[in-house]
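So this first bit is one chain, no partners, the form predicted alone, shown in structure tokens.
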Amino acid sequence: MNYSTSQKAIQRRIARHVIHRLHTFFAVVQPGFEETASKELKLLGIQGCTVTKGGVAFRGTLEHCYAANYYSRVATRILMRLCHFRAYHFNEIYRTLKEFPWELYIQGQRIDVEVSVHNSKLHHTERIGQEVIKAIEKRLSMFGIPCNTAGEVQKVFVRFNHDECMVSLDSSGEPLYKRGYKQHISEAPLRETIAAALLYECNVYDYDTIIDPMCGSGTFPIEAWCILHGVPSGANRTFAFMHWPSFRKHIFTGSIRKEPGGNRDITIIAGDSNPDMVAITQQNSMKAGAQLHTYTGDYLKEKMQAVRGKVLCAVNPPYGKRIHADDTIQLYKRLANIYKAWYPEWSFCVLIPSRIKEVFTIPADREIHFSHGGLPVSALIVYGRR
């Protein structure tokens, strides 16, 4: 690629200040799974993780950013922290960000600013966003760099908290739970990041058989298959960092490594009483390359035939708007009775609305609380009695 003299100068600055420098990143995580994400990032070789509510902060190079996006199954997105400052007036936002070296981070993308405000004098989010975009455009125009042209979207996150402004660059693009394989979804689907986190918390590698008898669009079984067969969560998608001026394809390619294969002999079963859901799971699993055993049947009425070895049953039954409250309670009572009578040796991970978790009468060995679709939910984990 031929660069002009000014472009060459920018490229040298990008190498010095972005590519060859450590940065602070923040992995946004579904609240309730921060520790799970921290453990996962450490396994990826990322050190210095600091857990806070809603995510994990860490220091690293661009390669660490690439790896976190490509491999993390639990994080929702990865942000690069750019700058922070105090501001009490809108013109302070413009003046400060006009001096920030945006030319090292943005080239040609359409800018989308997402603003959140907590306990700050400046609370008009739309006006804050306008000042940020105006400052970025002004700075880039000084170097003849276009932005907000038709092309890829670059999100800039601006967070005001007690008048302190934190500006971050989104490195992920689409949220990381969008793996690229789920073309068909069921009503109120479970996010892939939550399913993966729960499977990790259930020690997914310890089982011979994993089953989801209310599989919906197949999130639990497909995530289990990908974890156990070493398929990276980002293998079928692209990321926002690929459009950064600092992106070097060879560095990204070099950061990709083969994941351990795990237990390739494991049996993963997906079933549902609705044949349409089974068909959706089959289509999604084909897209993901996952080899599942599927069936149509009513788990609440039909006892399953003997399955192999140590079993984990991960299930997200219908609740909330999908089913009447009284029916929900009866469903979970029935599930508890089934587990005690038919499958006492199995391990279970059952999602249940937190307000009615007492109706599930099997004592949980572990409880994880989070929000799903705006509803407080508890994951009740019961280990098999052998």
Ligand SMILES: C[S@@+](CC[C@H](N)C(=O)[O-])C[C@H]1O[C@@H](n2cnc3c(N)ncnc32)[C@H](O)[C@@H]1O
Second form
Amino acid sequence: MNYSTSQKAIQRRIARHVIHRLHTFFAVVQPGFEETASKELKLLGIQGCTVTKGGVAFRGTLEHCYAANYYSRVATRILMRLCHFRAYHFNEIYRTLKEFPWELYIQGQRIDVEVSVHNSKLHHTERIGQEVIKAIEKRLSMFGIPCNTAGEVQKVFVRFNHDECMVSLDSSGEPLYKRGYKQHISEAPLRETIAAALLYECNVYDYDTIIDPMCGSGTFPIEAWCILHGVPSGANRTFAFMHWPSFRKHIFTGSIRKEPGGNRDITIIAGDSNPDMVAITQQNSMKAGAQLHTYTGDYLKEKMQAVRGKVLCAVNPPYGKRIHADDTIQLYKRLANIYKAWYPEWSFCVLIPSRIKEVFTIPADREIHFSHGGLPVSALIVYGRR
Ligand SMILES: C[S@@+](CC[C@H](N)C(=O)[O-])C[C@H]1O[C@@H](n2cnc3c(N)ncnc32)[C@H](O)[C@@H]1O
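Would you mind generating the form predicted together with the named molecule now that we have the form predicted alone?
Whole complex next, starting from this chain.
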């Protein structure tokens, strides 16, 4: 080995090879929302975004990685690409990865390797993971660095595709849809990342009132409030990169600036027929610092009065395996009739299981298809007439 094992020497190499260098990152995104994520990353000043199925690749510094984690409302996690190589035998994984300078990326954390394999000779994911861990431990031990201690978890993602092995370091930790405000959840909560992506696709900045009349734990209204009031998605949480040996607090602080958005005069309404759900939304919104108008009421029976200005209604009705198919179909038929009869000027975004989307009889201006809780779901977006 040619490298000095002193921490001072390692820190100098971290500065040269990690802090003051461009890296390739990959924003993991719920399939269906890659373009939305790419647009959002560009607005954060991140250049050279390449959209692929399941995510967006981009080149940037650690500051870009910090900003993507802290601000992106659509990405699920941000990975830092470390290396890639071909391997047909298990010992090739060990031999290659023990030469990789892990001491610049991991020090003192508990390592958790997540392996996925597609069309490759090596397909035993557990054995691949063991080889990776063995290589990292060997390399770190050469520098006297402890790992797999009781410390913070650092995830390493290993993906084999046609015998090409891609190794990435997770910079996020908990998935980014865990914003830190959802203390209580409904039975079928929407992921914050999906809610935010749909709000962006509905041009969330264009309305005077946003309403979710079946709000459950309040994901749509809270995300809307945070977007419109410039509250960063990561304001209430920590990230895996904060435990990297390259982490410098002042660089992180410098990379987070105020989001555009400001304090708009907007009314955000959250209602549900179940008072317990309304109470949960109130608790979650308090934690998020979101000021919502909440009410208990049956959306299918009572016409809403005096809703101000241009309105967006985003709704995630109850559906799924446990809800009887006939009931679900009746609910969507009723919803379509309500929009036609009571709210013909509103814009709306309705989530519906894809297999029954024809029962919603209003033609959609846009359809976005994605998977939610293992079920193919469509978001039908209709832009209002005013
Ligand atoms: C799938 S959950 C919504 C989940 C929510 N998007 C979240 O992220 O937590 C559907 C909600 O609709 C409510 N609901 C069902 N029928 C309703 C009705 N007729 N009027 C108002 N709310 C209703 C249920 O109480 C439930 O909380």
